Structure formats: structure tokens, C-alpha cells
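Only one chain is given next, in C-alpha cells, and it is the form predicted on its own.
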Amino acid sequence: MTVKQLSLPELVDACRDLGVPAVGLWREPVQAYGVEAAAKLVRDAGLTVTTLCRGGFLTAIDLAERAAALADNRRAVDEAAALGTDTLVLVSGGLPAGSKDLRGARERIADALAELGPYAEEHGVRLAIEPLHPMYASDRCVVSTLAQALDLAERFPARQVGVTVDTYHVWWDDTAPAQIARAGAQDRIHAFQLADWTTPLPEGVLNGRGQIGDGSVDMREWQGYVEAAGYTGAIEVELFNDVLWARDGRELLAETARRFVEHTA
């Protein structure tokens, strides 16, 4: 998504010009590249899949449009197995229309988990709760901070269902190098990413995700907090910022690299 301007081929050969090992992997270019073709893309250069994004969007009420997000949360399975990553992040959703109910809505996301995460184990893939920014719970994730992914996790065995760690998402929480403490003690850190924090933010505020070294946020020190939890897995960069996607896409990418090498251990 940092280089979204690039296409899966495009993005492949600039990953493996740049000596860039592994990327993960967005599931609308994914479907348009078709996903057997797609896998075959990654594979074939030699790169890793870390992480497929996304699944979620839990929390409806209606009976139908709750039986087609399990459906579409299936999918998003058999694509993130088929690509061969073990990863599915999911972003859970926001309020249905006229709720004003946050905790039912987050029980709404427990119960789909409890069918999610069985299908995803049957399939070798884990399940990883990304609690967003609270300015996003309204409208897309009612999963506010990880004290909140965790005690939905918990309720799975880790081997379903964990976290994502995204700095964007987190800095600003005090609580939070706490309770990457605490999911690291339960092998429940399923991916970790970074993004700066730059303001001030766009209208509509999604596409606001600063490059590396931009904004407010110190790549050390988080990183440190999820390798001191046990953490060893990739470290991604995912960006949302339409200043960048405007960009030269291999150039972009170039500078996301330099810019990893010189905030990250």
C-alpha cells in the first residue's frame, strides 16, 4: 500500500532491484492480479509474503450482511494460504448505521472470531486484530488500542488470533509498550508496522500516514518494545498518504528503504 501507484509486477521488480526480501500485500490488487497468478509473481522472484490485509469489518447487525463478511473473511483466508503468508490482518470495523453501541459491536467481532478462527488454524493462518487510531471508531474500527485487541484475542488461542502492533495507530498511548509486554508473553504479536505521525492531518484523515522520520514517532523505541516482548518477525512500512502516492513509485520505494535503514536498529 506505501507504493500503491506501482503494480504487483511493477512493485516486485523494484522489491527485488532494491534487495527489499519481503512485502506485504493488499487484497484489491491481489484480486485484480488474480490471486494464483499473484503468488506465483512473489514466488517466483524469491520474495516472502509477510502479511495479507485485509480482512474485518465484523460488527454488522444485519443477519445477511453478517453471514457475508464471514464469507469475505473466508476468502481473505484461502487468498492469505494461497500466497503463501500464515498472517491475515484485520481491521474489525466500525459502528453499524444509527449504533451508538461500542460494546456490542466489539462482542459482534468475538463472536465472528469464534468462527474465523478455526477456518483460519484448518488453513495455517493466524488472525491479527489492528486496533486503528480512536478517530477511526466510529466508521472503521471500533478496536481502539491493543488493551482492547488483547482481551478479544484472549478469548483464541494464539495460534487464531493475536495482534498487530502499527506504530500510526499506538504512539500516542501510554499503556501500549505495556501491553506489547503482555502479548508477546502469549506469542500473540502477529505483525508489526510502522508510519509516521505527521500533522497537520488531510480531510478525511485516512490518507495522513507520514514517511519514516516525518512526524513525532520513534521507530527505535517501539521496535525495541516488540523485540524486548519476543517479537522476530518482519518489520513493514505501511503507508497511506496521497502527497506520496503522487510520486515516482521506484523512487518512493527507494526512500522508504533509506529512511527503514535509518529510524529502525
Given for the second form:
There are 2 protein chains.
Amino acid sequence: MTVKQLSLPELVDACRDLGVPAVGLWREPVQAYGVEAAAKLVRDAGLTVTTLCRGGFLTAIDLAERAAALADNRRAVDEAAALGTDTLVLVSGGLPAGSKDLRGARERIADALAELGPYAEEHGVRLAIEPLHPMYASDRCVVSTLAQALDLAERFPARQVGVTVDTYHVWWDDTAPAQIARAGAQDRIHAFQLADWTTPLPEGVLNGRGQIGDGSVDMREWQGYVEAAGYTGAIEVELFNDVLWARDGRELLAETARRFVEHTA
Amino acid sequence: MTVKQLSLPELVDACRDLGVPAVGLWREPVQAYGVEAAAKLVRDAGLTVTTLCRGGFLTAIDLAERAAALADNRRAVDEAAALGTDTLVLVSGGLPAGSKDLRGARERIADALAELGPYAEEHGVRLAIEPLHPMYASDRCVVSTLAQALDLAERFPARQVGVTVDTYHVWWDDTAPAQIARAGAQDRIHAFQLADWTTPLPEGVLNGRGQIGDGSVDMREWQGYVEAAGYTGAIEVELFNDVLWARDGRELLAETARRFVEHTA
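For comparison with the form predicted on its own, provide the form predicted in complex with another copy of the chain.
First the chain shown before, then all remaining chains and molecules of the complex.
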């Protein structure tokens, strides 16, 4: 998604040229290219797929909507398995229209995980609840902190449900380091993503994730927290940014790789 | 600030016509009108001044900037005392340019409060640290939660330093109700403000505070928390919203009063 201006084949080429060994994929471009074809493309290039983004959106009250969301998440698990990644990132969903009940919405996520966790495990996929920044609590993700994500995840085995730690979403939270330790002790850090916090935020606040090094986040500090908690997996860079997307994709990927080297240990 | 399109005399007239008994004021319009003149205006109208907004911006590293901020906050205390309110709301300030050190910034706030607290007490004014939504952590307020605000406030006597509970900033936080109880037990809820959470957020995310009833916040729920914690003070409505500011100020104030009655107990 960082370089969504590139097609999947262009992305694979650019990763090979830059020596990027692994990539996180999003469902929409994978589906558009064809899941099996995308799996073959990355496999043939020797690229590892770190995670698939994203399942989730599990907060609907309406029964038909809930059933549709569960079915879509099972498809997402299937796609993750086909791509050869063991991790499906979940963005939980916002408040249903007219609802002010954050607690109820969070409980409905747990209900859905009870169904999806075993299905994911059968397919060799772990679900990774991603707490999103509190500015998304109403319209995108009612899970706003690592503590909330772990409160949900702990109801299930770690091999079924864990969390995604994304610097953009948690950097402001002084309780996050302790929650990362909690997650690590349970082997529940299933993904680790970097983006920097830059302001002013754009309208709608969705596409303002900053290039590594451009903002307020000390990447090495957060890398230190997850590694001290035992995390040895991939470190993803995930930028959504209209300004970055308007640039040449290969050049942006090269810059991102340089920034990654510069700002991580 | 909810109706900043009204001049101070227009505001006082509109409050009288609507039966609004008390008003929170901001420093800039008060200074423009003249502090003593503003104090006389509201006093003659029988209006109570609930709070003065705002002091703060105490995170600078540069010594000259820090001295200037302290001097400005002493003036804010003086203005609050002149207006007859016992509460000065503090917006703590963001990260200094180039800094990524949230912890250090929060410590510098404590350093400043050690100087300002006694000065405020001498003038019959309490400082009310307002945690701002985490989306403001880098550029406006490094204090993002009630827990952080109370961790700071507790270093000082409650008659010097407490907190402001603003629904817009804390509504997403499942730990906030327990923190309100903590604040209440120490007599540190010095102000309580309402705004609703509406999306999409505008560019810069500053002027999108929603009219009561238009968004995701259950006002009675939060009123219940502060009242259960022993709060008996005023309930302020504080909206900054470019769309609302473009409307007729008296009509907006009347709507706000109706919404307040409709959505609070």
C-alpha cells in the first residue's frame, strides 16, 4: 500500500532491484490481479509475504451484515493461506450508524473472533488485531489501544489471535511499551508496522501517514520495545499518503528503503 | 468560542435572552475587549464566568521561550482572577520542533506547574490540565489521556492543579471512567466540557468539534461519570467548528442550548 501506484508485477520487480526480501500485501490489488496469480508472482520472485491486510470490520449489529462480514473474513483467511503468509491483519470496524456503544461494538468483535479464530488456525493463519489511532474510533476501528486489543486477543489462543503493533497508531500512548511487553510474553505480536506521525493531518485523516524520519516517532525506540518483547518477525513500512502516492513509485520505494535503514537498528 | 462570531456584548445579550447563566471565556476576545471591561460586562449582566481558556504551552526547551510561557501563564491567572473565575484551563503544548521526546515534554510541564501552581493559588485560581485527543499529541498537547493529566496533577495540591474532562478528547478511552473516579476522589475535576465526535474530520483536525447530539458521544453517560465522581460544577459546551461558525451566532447559541437540554440530565 506504501507504493500503491505500482502494479503487483512492478512492485515485485522494484523489491528485487532494491533487495527488499519481503512484502505485505493488501487484498484489493491481490484480488484484482488474481489470488493464485499473485501468489505465483511473489513466490517465483522469491519474495516472502509478511502479512495480508486486511480482514475485520466485525462490528455490525445487523445479522445479514454480520454473516457477510464473517464470510468475507473467511475468504481473507483463504487468501492469506494461498499467498503463503501466516498473518491476517484485522481492522476491527467502527460504530454502526447511529450507535454510540463502543463497548457493545468491542464485544461483537470478540463474538466474531470466536468463529474466525478456529477457522484461521485450520488454515495456518493467525489473526492480528490492529488497534488504530483513537481518531478512527467512530468510523473505522473501535479498538484504539494495545490494551484493548490484548483484552480481546487474550480470550483466544495466541496461535489464533494476536495483535499488530503500528507505530503510527500507538506512538502517543505511554502505556503502549508495557502492553508490548504483555503481548510479547504471550507470543501475540503477530505484526509490526512503521509509519511516522506528521502534521497537519489531511481532511478525513486517512492518508497522512508520514515517511519514516519525517515526523515525531522514534522508530528505534519502538523497534527496541518489540524486540525486547521477543519479536523476531518482519518489520513492515506502511504509508498511506496522497502526497507520496503522487510520486514515482519506484523512487518512493527506494527512498523508503533508505529511510528504513537509516532509522531502524 | 462556540459562538466566536458574536462579540462579547452580543454574547452577553444572547446568554441573557436564552437564560444561559454562565459562560466560559477565551483569552483572545477578552484581551481585545479589555480584561476589566469584559469583567464588568459579564458582572453587570449577572453572568458567571465558568473558566478562562487557556493557559499552557509549557513544553518549550529554549529557556527564553520557557520564561515567556511562564510569564504569559501568570498573566492568564491574573485575567482569570479579574474575570471572577476560579479555573484556568491549560492546553499543555506539543513537541518542540525536531523533538520526538514525549516523556521529556511532559516533565517540562511538571516543572512549569511547580512555578505556576503556587502563583495561581495566591490569586484564587486553579489550573485545570486538559488532556487533548491523541491526534494533537505532536503539535498541540503532549498530554493525551486523563491518566497522564492526573499523573501530572497529583504532584501538586488539588487546590492548585486539577484536570479538565472534555468528552471530545476522552470519549474513545475505556480507561477514562476510572480516571474520572480517581480525579473526583481527589477533588481534581476542575472543569467539564461537552462536544460531540463527528466525522469526517476537517484538514488540520482543529475545527471539527461536533454539535451536541450530532455524533458518537453519549453525553448523559459522561455526565453520569463526573457527577458520580462528585462533580457539581458547571457543564460547558465548547464547539470549534468552521461550519457552525459560519452560521448566525444567536441562532447557533439557541440551538446549542436546546441540544444541551435534550442530551444532558
